[in-house]
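Next comes just one chain, in structure tokens: the form predicted on its own.
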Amino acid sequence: MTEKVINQKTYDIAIIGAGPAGSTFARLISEAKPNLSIALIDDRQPDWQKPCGGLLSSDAQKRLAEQKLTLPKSVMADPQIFAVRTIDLEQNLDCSYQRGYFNMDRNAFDEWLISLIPNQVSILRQRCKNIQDGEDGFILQLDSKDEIKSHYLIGADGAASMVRRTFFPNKKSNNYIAIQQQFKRKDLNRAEYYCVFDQVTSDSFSWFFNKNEYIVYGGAFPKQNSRACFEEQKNKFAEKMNYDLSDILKTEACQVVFPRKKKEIFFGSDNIFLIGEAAGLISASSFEGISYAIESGKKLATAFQNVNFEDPIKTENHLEFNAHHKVKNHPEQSLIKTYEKLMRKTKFKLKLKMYKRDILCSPFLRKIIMRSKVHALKFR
């Protein structure tokens, strides 16, 4: 039996989550051209964290201060860490290295960024259930059995993407399973931020680190096993560094992007489009991909902005769809060409990524580099 739908509104753009991609690309779009009609959808709830490490890479700080942003101090975590422990605990090695992380809260930063949206994008706190493709537009069907059409498509929806297996079930990404769980902590002069290596439960990495009153273990795994291969290298890296994990206040688990070849990296078609890590982005060698999300919700509203749309024929309240407020022909090349010529050295830069991946997840390789000394810091 078809659900009855209760309400059904039309929009210029819908865009599916609003993490740093899409809340980044509704900004921008919305600023260069107020009289489209946006929808950003995301279900997260306010208590919702994403396993992530929550630190800022120096790229990320970089692609915010291009946007001439500051971060405001309820974003900060504590403590501020210079350096990153990393060991190997099969081959028994350590090295300190000095790197520029910014820690923060993630889930506040993601928040902080909805709240730059101009009020004239509509944010809808619901799950997207279905996406259709319909004769006029793309037609999403809510939650609240509410429907939206749309004339553009925006995938922001993360790793299992929903705008990517509807529509692209061939253009298939490497994804492993990202566990984490969350200590109090107990020791606050303890401070510490750890990469860890364990070749025999993951040919990934883990990371460990203080936030505030907690400290967070967690970790990238094959899916295969994931979990109790998690519960085995955590035991190993509590017992090697002298850390209690007995006390366990959360467990979180999400999929996460682990790209291995550049064609897993894929920007869309027609006018569906994909940004962050629905489309791939992220770092295979340290899983960084908030720069990613940022950069490509910038470079895809900077495609749109070069795009000259016909005046669209507004109703009262501006969410009726228009089927006649269409792209002008481009002299050279499509939107989704545009958009894919701008990521062009970023996809590049990811594929080197790749390489270094390669590098950094074989222990024959990693023994000899963290062996080396090369850019570890001295300690006294």
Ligand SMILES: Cc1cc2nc3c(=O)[nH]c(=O)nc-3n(C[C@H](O)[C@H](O)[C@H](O)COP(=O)(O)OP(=O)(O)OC[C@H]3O[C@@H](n4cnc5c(N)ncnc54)[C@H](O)[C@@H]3O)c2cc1C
Given for the second form:
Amino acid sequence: MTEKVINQKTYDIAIIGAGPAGSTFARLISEAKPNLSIALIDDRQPDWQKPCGGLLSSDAQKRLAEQKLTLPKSVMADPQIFAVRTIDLEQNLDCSYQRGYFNMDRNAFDEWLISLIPNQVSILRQRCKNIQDGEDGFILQLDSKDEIKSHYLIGADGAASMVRRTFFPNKKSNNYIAIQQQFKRKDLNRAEYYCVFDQVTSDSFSWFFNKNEYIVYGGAFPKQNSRACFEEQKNKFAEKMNYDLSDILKTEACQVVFPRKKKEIFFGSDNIFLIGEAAGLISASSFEGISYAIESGKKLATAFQNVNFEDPIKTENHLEFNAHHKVKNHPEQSLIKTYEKLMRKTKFKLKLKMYKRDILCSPFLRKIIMRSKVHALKFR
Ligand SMILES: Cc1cc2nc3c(=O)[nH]c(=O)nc-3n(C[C@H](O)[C@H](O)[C@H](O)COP(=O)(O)OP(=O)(O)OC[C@H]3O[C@@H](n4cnc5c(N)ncnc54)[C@H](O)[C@@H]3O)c2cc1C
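Let me have the form predicted together with this ligand next, following on from the form predicted on its own.
Next comes the full complex, this chain leading.
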């Protein structure tokens, strides 16, 4: 039996996902093209937290600076740590490196980015259950049984992207399971940030840091036996670094893209565009993804600025679309090419991160690097 549709509304652009990628795109495109009708759909609830380290890298800080954005105090977390202690549990290696991360509350950061979006964008806090490619536009079914029709579809829906899975099933990304646990921070004088390698439990890496009144241990694991591997590794870490991680406050898990090949980075085709982690844009060597999400949102908005949104894309009454949807050689066909071109350097940079990951995640090469102490901090 088909579900009864309650309301149907038509937009020029529907964006699924209001993470840093979707909210940056929504803000910049609506500022540049105030007459466009845009829907931004996200199923996050106010009490929901995306599993994330919430560390804003210097690249991400640069992306914000380029957009003349300054972080409000409400986004800040405590403490700010400028060194990451890298340890290898198997090989007994320990080295500290300087890092310029900004420690923040990830949920507050996302909500702050959403708050900057002009009012003309309809923000729908709902889950998109299903998307179809209809004759005259995309049809998005929402949790509320409302339907949305749109001419352009933007997949900003993160690592487990429904847009990518639905329309590009052959463009698979290499996904791991990220697991994070929160514990009460008992010793407020002990503030450390660790990057943890342990070849026995994961060929990726893990992290440990302080966030306000909590400490967090998290890592990325192959899908099979991920939880058991996480527990084993966490216990090894706790014993070695003398932390009591028995008092668990919260456990969270989600998929994270762990890119291995350049071809896993994919930007979409026709009227469907992927940005942020949905496009596979995340560093394989650090899981740093916020800067790439912001950057791709901005670059896609730049590509869209050259599109003429007058007829024939939509008719005067805004409600009907004509048969130009997906017509080859339509001027908008160049849109995806422009977006890909704008992202070329970033794609290359992410390829280099994949090489860096190959080096760092190889126990033998890691040993050489860490023993060499190149770039390591010297403590007196
Ligand atoms: C455990 C972990 C720790 C990380 N730590 C860091 C870090 O410290 N620093 C850093 O830079 N990066 C970090 N990352 C990576 C970073 O979180 C992501 O790369 C970044 O959030 C990607 O942004 P995005 O906008 O593409 O997607 P997301 O931030 O994932 O946003 C996608 C949004 O889409 C919504 N959505 C998805 N599907 C639907 C649907 N069907 N209907 C409605 N809404 C939907 C989700 O609710 C979500 O709000 C971490 C990742 C993980 C998993």
